[in-house]
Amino acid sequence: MLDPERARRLAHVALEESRAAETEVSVTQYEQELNRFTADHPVQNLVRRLARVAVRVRVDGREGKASTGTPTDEAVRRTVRRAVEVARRMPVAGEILPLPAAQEGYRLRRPDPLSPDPGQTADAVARMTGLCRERGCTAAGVKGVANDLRLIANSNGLEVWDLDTQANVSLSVFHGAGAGWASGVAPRRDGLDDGAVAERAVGKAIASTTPDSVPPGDYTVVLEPAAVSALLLFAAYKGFGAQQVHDGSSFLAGKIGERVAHESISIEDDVHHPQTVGHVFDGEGVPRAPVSLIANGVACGVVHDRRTAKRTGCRTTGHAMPQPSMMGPLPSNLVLAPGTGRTDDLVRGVDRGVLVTEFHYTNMVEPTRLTLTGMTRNGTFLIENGVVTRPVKNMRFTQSLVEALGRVAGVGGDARLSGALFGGHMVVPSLAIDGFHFTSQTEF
């Protein structure tokens, strides 16, 4: 596993076997160590290794795709033949772009793999769970490392590979009726501070033990990075892609060059940011370029794949999904420029508001205004006169993210890599936002 020469050999086997007009091969080697635990005992400790070879071919204007999880020469040859057979049974495709040729100027990410180390993981888990027990808390968590080697090669001479590494920890802590949560993700094992994650989660759980109800309505909120990422995920999915802008479903449709957020908001997509993770090329093997999306509140760009770039007469930014795909290009490494100070500094500027640790079950209601609904979770607190005074029961919100970004009252300097749903990651700070609309309260 994690052998680029082996991945290259499998790709070459596929290319040599194929008699199609064009052939693309994607080889993935994935290795993960995962430890699930409670405060009292380990639940699961595993190391898993997976490999996958996907083949896409073009025959007489038709496209076919097949894949295998058996990384042997014969299995790859069978997969090529199956892809060709699929293509022959497909209708003639519409617009088909030639596969990309060899790329120049790559800045590849090839760090040392994060070797699974169950002993080191067990020690870190013991320190976190020991703190939970000392404070009278129960807990459940996940800690692990993952390596994802990806290679893309095609019959037009493209061949590129890189290695994405991630270390992560997520800890949910409970104290009576109180719940707290914290997490961390980094491209290096030493980039995680497990003790700090445990301290944050335990502190929030203990502080949340006796939550009060507050009426729904409009509040100034201070959103910690995890809550910010849960909202921006939907801007990535349904806002910053050229296809969504072109078909009018994006909040940026017809707005490029116009103000769409508070002047303190600047967002870019940059896979080379030192805090982020991910592969530096897209689903077709094209390098991901940094793209400024919003600069000082003004919409200034979107991400492209080769299809949308051809349609609009510009260059691809390297944001294609694995093909074929109906989704169009999507950003994968959003970076929200930080301000100054910490979350506490944002809190001090709030007369009456709500501090939100994270959002849960967030979903989109309407895309052109990025209207979202969801619930607070694992640490929601009332702010009065610049001080966090007491825990409050969770609340449901329904809020346009476009309107919220226009009412930003402060941007923290605490930008960090934060996970979002569906495996996404982005570098975001805390935000203070005026007039955030909560529609109802819960019983917990």
Given for the second form:
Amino acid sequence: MLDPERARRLAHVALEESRAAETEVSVTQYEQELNRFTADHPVQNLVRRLARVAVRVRVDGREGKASTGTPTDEAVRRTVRRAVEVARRMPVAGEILPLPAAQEGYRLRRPDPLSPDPGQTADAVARMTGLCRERGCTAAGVKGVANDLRLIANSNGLEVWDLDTQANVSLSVFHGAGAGWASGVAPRRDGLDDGAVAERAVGKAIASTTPDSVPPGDYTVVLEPAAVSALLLFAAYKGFGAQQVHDGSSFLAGKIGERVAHESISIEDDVHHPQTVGHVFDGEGVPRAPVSLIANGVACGVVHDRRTAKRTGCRTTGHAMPQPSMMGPLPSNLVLAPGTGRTDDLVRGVDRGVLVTEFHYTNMVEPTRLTLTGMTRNGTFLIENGVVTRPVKNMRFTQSLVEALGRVAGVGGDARLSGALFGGHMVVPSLAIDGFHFTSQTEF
Amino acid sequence: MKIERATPDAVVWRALGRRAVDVARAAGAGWADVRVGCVETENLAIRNGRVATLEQVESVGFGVRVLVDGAHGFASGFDLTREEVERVAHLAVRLAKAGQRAGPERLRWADEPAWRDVWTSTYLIDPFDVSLDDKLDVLSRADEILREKPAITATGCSMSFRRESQVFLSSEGADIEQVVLRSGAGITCIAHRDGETQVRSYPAAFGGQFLAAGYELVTSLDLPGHAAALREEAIELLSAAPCPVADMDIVLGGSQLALQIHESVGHATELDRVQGWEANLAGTSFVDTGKLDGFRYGSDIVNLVADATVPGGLATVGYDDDGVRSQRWHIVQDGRFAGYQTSRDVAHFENHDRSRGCSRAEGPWNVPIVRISNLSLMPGEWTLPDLIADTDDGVFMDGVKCWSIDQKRLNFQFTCEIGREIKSGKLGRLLKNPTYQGITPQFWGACDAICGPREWLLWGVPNCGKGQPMQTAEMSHGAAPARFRKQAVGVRG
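Alternative state: the form predicted together with the partner chain, after the form predicted alone:
Let us now look at the entire complex, which starts with that chain.
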């Protein structure tokens, strides 16, 4: 099904069909195999395939776009005609940049696709759930593979494609009132260690079986990578893009060159980091460049698309969303530079605090200070005198991320590819943060 | 009232679907169903005076679901050819057989008559027949009004239309053809000054109001006519007083109450979630099956009704994606928990011999899962002026701004776009970032007044995410303003 030649042919069909001044074609082929299981049995065994061909055209200074999920020559030709029709009804666009031409700087990734193998996946699920059962736990989770082929071509001669492959496992484990969770993402099946994921989740669940209440308030926290990514996701959405800095809504607005975080914090965007996944070019087919965003606590850069780059007189960094877009450029592959040591080493430096495995349903209360709220989840523990002493019931935090980044007390060496509930992956280590504000608690 | 014709491509879809079911049965499936269909969408948005989105999308596809000795298999594709349909049907069976190796438990499937029917949603004006010029004109006029004051730094005016056509066939003989049309529109503006940012939306956040209706919805909303007042509210919020931190009464407007219903009742009473099927993503639920014995969910006046038949509801269909005919039932009756939202594969956990018909998928290429139905708080007898006059010390809040709830749907914290102080029965000064936090059953237990049918409105939720792989579903929640006594207002410091 993953067929770059078919993608190319469809792109050429669109380009040949179009009589517009400029035409861009984006072809996506997506295939996913997934085993979703709970209470030790699978509830879904699925393979789904999706395709999309998006055509953007420019006619007499007007721009239009149409898409189809039917990747046939006939449907693509019809889509071109619809895009032209849309463009003819649009007002004349203001500033409009020519579509990008073929360029250099690509380090394309074209691995072999991960073929669906439901038998192998089911066996792996059986091994994980068996391990959980042996330890008196129940499990729920997913295991599978996904292939995402993307091709962008335009009438200015640009044509580029790559393939993002992901094998993933995510496991939630329950033991009495205790809950644990662990996950893994890798570009290849053999990059995952299901056994280690299961052991980690089981360990959390058993350790958190009988949680006590502790009062909400300010604590030093040790956040494991998944918890860090749930916070940093909002900096990615609302902070590191040139448009947000320009319109004043970013916490970095007016602060480039100034200290905005503890000196131990360095953040960059780098799609070629060895631990990360994703496409190596942006929504217009421009190669993604590594960008240093915060270096040793000092704000030093933002990501650009061609529009913001022209406005500010610099080069695009290849972070455009598919165009046209309501949003400006956004980072796609954040990397928070690791420190040294393990999570345990961070815990050893805490007199009284809370160890957080994961945050749940984190959301933004206020954008300029990045005030966030969310719940702890899947293993929350009290730290006393440098030692994890007991599990505690989950708590809600309401905390400014900007302030939290200024109170970092330690950075772990355990950087891991982590996701968050609403999507996105980034490579982040554990962090210790002083004065983290918990505002209420729940019943479990 | 215009009645939608039968799906033009249904003859071809039906033929391919029958082939899929036959192939799956021959390959060993005890049960097989197939959905073949097309989703058409049109999205328009003007942002800051510029057309930011104008896109038309059409997607055709199909999904084959099988049970082999109680094991589930699902596969989907987009090439509507006989060869591809046969390949995908075989793949679904192979998935189910392979899945049996992962564990001994099997799915149980609730009975349902094999319906044969054609069902369409109703509307007056087909939005796909309205010219783009007319649509852009409405959005442009609203956007211009919003941008008349420099304190407004960002605007967004949008419309969205979606038509989903589908044929459902099953090995039991079901043959259901459906066409569902929905429309949505709204405006939003962001005011920014001296480091303070505030947002206001009309008629609701996240794209506005959505209904199973035609372009008549857009006309009725009169977006340009509401833009000036919205702009002034956003600017006024910049200098508004902060939300107090205290235990006090709150009166929630309808759009915020819709979110409250969605998060603290809707998701909490999805039976697949209760059974742990969603445990690895969005979580489980505090509403375990032991609570079917009359658990106190709210005060006596709280009646929450699920209704997949209500006119205009985004979850209103003739039949769900399991082929189950739509129903209406109480989730909470007189304050007591009364029943779950179910699909055919989880109905038996409720000791119910029939599914409630809540199984829906995002297009035929996704697997059906339990989704929230149209779930509404039944109106009371108050009017909003009387309710305000009856409140001595409180805050009126409305407009969804920030929402978060724990993985069992107990502890929530919501921030609204706008608040107004209530002092001695009168609305007072404006409050910014009004926030309240609570625990679900205690919160609903503190509901002591609900406004009446004249102020009851069905609010659309177009962006409900659930499942692995993640799917987006749409549903509606009817609500009139209501009062909740002594809630934790503000963010505790």
